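Below sits a lone chain in structure tokens, taken as the form predicted on its own.
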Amino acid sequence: MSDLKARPAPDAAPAAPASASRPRPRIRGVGEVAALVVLVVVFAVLNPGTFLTLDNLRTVLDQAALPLVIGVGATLVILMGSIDLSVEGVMGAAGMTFVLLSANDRNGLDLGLGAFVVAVAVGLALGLLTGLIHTLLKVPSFIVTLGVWYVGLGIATLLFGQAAIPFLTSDGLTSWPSDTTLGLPHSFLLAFVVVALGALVSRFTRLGRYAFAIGADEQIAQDNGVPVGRYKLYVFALAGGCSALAGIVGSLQLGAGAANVGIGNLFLTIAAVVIGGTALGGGKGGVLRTALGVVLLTVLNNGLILSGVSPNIQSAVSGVVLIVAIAAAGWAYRGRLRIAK
């Protein structure tokens, strides 16, 4: 993947008046939340009996969970310059273990909340190998988390065996995602719990701060006494319990254990990040941004399926969406970017 690097502006160039350097203010995420409303204008005439109704709505949440609850920690990456790949082995992982350890029909254990505890730390362990590798054999962070994902996926694959599907025999668990309070499925509800919380982070706590710093301008973070190599491992390790939890959820959502259950969010939750505006050079951006980008996506994915439009087009759809995206974000930009190989 290439990286865009800012050019830094030469010493000798002339100060430019305060009126012409001051940005136009703009108004975040109007463009964003202008194409969510023509989305759900145009799904709506093409679908009037199904696309504006309550049931379609909670299926709209409850398919946005996993890529919201994803996105949260690879907005803090990605804000940091860097990228994580290894979601969907992380989630498989994660996952996995989550249901080998909670009732199940494959062995006799169940820890209870423990499973949840234990299934965790695996996604923490490896966002912080992931962290550990990148900064202190400076590995690109693209390839690190590239080889982080088939390690979770042959983790994933060594627990699920040889033997039949562990399916989850609880039944309270396997309905709760899809149980609603409020109107509102608990997938949905975890999901805004985890956002309002990286949102809070992002901008309130110094891991937040340092993440935008790093992204920024790493060297010159570092001058100023930021110990960037303890931070990345921080949301390294933030990125991976984020994966871990979205891999609970859908282990929840199947009700039994599969290796491949992150299939597809790293794409959508990529997409979503750049398409809610987080540049992918780091140091812009916010959580809450890549939120809308997710709903947006969601909302997308739920109208072309109503629609009765073909999975293949479907995908291409959400290609060209992701390089209108990035072009877009990057056009401003375009006269003082390069793109380093």
Second form
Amino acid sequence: MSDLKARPAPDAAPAAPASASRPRPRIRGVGEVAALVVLVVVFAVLNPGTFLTLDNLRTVLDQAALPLVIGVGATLVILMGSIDLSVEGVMGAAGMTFVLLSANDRNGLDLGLGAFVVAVAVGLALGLLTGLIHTLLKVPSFIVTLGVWYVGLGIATLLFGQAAIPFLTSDGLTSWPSDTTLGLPHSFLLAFVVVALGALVSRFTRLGRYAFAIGADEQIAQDNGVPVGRYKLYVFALAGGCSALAGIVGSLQLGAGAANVGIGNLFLTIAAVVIGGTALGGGKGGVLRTALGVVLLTVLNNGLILSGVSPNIQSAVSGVVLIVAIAAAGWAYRGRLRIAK
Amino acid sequence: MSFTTTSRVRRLIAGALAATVVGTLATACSTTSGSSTGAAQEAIPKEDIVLVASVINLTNPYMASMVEGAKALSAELDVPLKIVNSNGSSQTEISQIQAILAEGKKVVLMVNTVASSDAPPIVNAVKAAGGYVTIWWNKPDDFEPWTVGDNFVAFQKHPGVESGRCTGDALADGIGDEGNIIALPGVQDSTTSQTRVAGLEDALKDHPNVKLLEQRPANWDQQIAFKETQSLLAKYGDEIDGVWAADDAMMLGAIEAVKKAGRIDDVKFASDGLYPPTIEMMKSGMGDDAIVGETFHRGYMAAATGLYTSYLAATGELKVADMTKEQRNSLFKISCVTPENLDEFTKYDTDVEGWVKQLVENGPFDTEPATLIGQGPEKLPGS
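Mind sharing the form predicted together with its partner chain? What's above is the form predicted on its own.
Whole complex next, starting from this chain.
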């Protein structure tokens, strides 16, 4: 990640007031926080004794971990005004790579940490491939990433092969995500670190600032000397890396390799990015907002399950929430002609 | 602005209308062309035949097993084989089968349809090309082989109600005939899943002290089952004594979730399919002998039986017109497996070729352990 030219993080927490030249966090996001509070209160009343328990909190945090990690990459991509639909494919390819290179019951390989490195590299490579096609061949990110989704899924399917399900054989490894430190599951702690790094990168590094600039107006960014193509490459590679990391954690949670380990994560993540308030057109938003969106949606799903809402209605509710959120976010701009990329 | 919006809406509506009309016409055309040909059964020489096995995907172990069975039969009969991977899409499935039909060789097909509604277009296409098809698992109830003609040789499946009863009984007994269970059905509109759940509910009538707390469909998927179980564990906590799943992939996901919740020694499981990892877990007594009930049926047996039925019709060895209704809409035996009788069933998997040899010797309806036991469609309990 040396390409990122990350400056050392300031001593203060990321929320500390930045210098005048940096955009201050506006007091938007209040609506999302309020929505989260309302959800928590409603579900706590509906499910006394089950919703506000330590066990359920751990479940929510464990389930939020994957979309949180993916959300970091997805937010940066969407900030640039592009979109990354390849999430589930990259997760599958990286997850299967990780499982087959770790101690498993299909082959004798056990590369230990090497498996992790190779799997993340697979994600970076797929992200890089996306970026190259997008920037060199000028193919819209929507269609490139749709293709790469299936390329990733294809790689995962090939790796899965036709033999029995490959299980991870090291109990220490598979129990890692749900084991707790300070009462919090490791999967969530990892996601927390990734989100914090993502927030720092997007606020304090050239990569992050350029992503905003490219999303706000690519032409102006280019005219001002931003190497647009190069930074798009970096962002897509970073997003691929995030998806890969999520694929690895997902495989650890499952304790086995599965080509569709990422199933359902694309919808959840894109929805979280939008609900968090990052504009699909690019230029506005942020990683922390997405994190809030993820938590909101995870709590919503969890609460609906605890309340005994039928799964059919539940998926419809998720869809409605997404559409309402997009409509609400775009309300101010509805009169203007905006091009959604 | 308003003008452009209206005209765009109008164009959209016109487009949608046009698409519907074209779609309807296409369906109508294929239906008429289908019924006009392929009347009498003529023996096809072996060298003109290509075996085709169409499966839903290649990532599910059951599907992989189907492919294994098709390959073994192809080797045994010395007839070439093509595999169609539908990738979960009816569209992919139908277009790939049509492409193979267009190549000219006589197609002998076994298809595990992605959705029931795929059966008529596939059957019609095969009939028009003079091939023979046997369908596994999914078809509309009122679409019967004998109303289509000889080219739709048979529909075959294992009874889901029986599977649900087997595993439901075993799970209830496994938790000491008293306590709470949760259930993970497959895709909600799948008849296979619905019949298995109906069997479970029927079995529970004999166990009044066993309560089914909640059903959460997990789409036949290990990962989704993991998440659903995680949520249900958060909801019910220690109340859950047993987990029932409509197939083993989902049970394996549920087991992982229960393990992670630290309750693997307190919870029992029952499911359908006896996947290889399940066999290992049963043998090793994982948890406190956590897996108490399973069913035995195999993808390779299903695929080879279906393909062989089509093949016998194509070569004229089986006169389709003389086949009984039971042989054309068939239920094949499913075996209840418990830790006690597990060893009776593990022998088959180590010798797939041997089983296929037996199939070719005994014919598709009389090969243990998957013999023909009745006529479909399956009746749901109480209906």
